[in-house]
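Only one chain is given next, in structure tokens, and it is the form predicted alone.
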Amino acid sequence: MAMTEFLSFVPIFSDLQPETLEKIEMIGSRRSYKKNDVILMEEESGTALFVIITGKVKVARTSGDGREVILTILTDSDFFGEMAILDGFARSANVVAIEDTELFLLQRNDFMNLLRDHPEISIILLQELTKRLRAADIKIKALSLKDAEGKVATVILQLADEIGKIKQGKVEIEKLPLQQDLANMAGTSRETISRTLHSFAKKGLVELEGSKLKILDYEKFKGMFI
């Protein structure tokens, strides 16, 4: 796929004309990372916007007691690094490749110029940030108020929204994160993740096949836990 075609699928660039996408391609650069490579470190200065061409990354913070807390998992056409670019402060989280990943980078000055020249990008960016804020609010409530089953279900629903594929009311997550990563997302233990997933399967709510998880009735599952 040509880079301009790829950029047209990135939400914040999807309404731009082909000649503008060509300009973005020219001012941007590409960078590759191997699985487990650290892409960004918390408290680093923010100098670029990152768009995922291929691969998958986790956005995480370290808690006061040294535990990793995974905030979200991002994949093709998702972007990150926008907060530090907009406010000029340091990065708010670590970003690590969880599989081989290729990124498209836009430096801060270039991105800010784009926002000035194309205010429609700012509108879409605000919509995306609002969407992420709402998702974070739901997750915070779930992790603070719900039992272990509710916490695990919230993470599954988050992954379904972010990387799942829906078909006839079923949502399939092709490659579920490692159970320890799921535990770090849910604020629980790996053993709790394993036990709860198998409990969901026994109840007929999900199907497990290796690293693949399928929610058999997405709306029913969502209604039970949200």
Second form
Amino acid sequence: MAMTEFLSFVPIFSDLQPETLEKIEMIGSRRSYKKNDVILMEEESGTALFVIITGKVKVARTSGDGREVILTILTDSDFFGEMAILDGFARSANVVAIEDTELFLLQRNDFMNLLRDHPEISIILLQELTKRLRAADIKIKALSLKDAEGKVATVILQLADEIGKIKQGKVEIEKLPLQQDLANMAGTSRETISRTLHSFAKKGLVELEGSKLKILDYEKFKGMFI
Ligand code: CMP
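I would like to compare: after the form predicted alone, may I see the structure of the form predicted in complex with ligand CMP?
Every chain and every other molecule in the complex is listed next, the one we just looked at coming first.
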């Protein structure tokens, strides 16, 4: 796919004219990362904004003793790195490739000029940041108020939104993250993840097949736990 065609599918650039997309292609650059490469580190200063061309990354924070909480997983056409660019403070989290990943980079000044020249980008950016704040609110509620089932269900629903596909009325997550990663997303242990997923399967709420998970009735599942 040509770069301008790819850029036209990126939500924050989707309202722009072809000439502007060509300009963005000219001022940006591409960079490839291998699975497990660290792309950004918490506390570094920020100089660029990134858009995922292909691949997947996890956004995570770590504690001094090496424990990790995964805030979100981002995939094709998602952007990251906007926070340090916008407020000038340090990177708020680590971003690590969880698959081989190709990124499109825009330097801070170029991105800020684009926002000034094309306010329509700012509107979509604000909508996406609002969506992320809503997701973070759901996560805070799950971490502070919910029992193990509620925490695990919240993570499954979050993944369904981020990487799920609707197939024959069921929401399918093709490749569930490793159980330890799920535990780090849910703020619980690997054993609890395993136990709870099997209990959901037994109750007929989900189907598990290797690393594939299907939510059999998405609305019902959401209604039970969110
Ligand atoms: P920045 O702080 O520059 O670098 C880390 C990036 O991770 C951050 O920008 C956001 O793009 C992304 N990020 C941080 N927290 C979240 C979150 N809760 N949900 C989605 N993305 C996030």
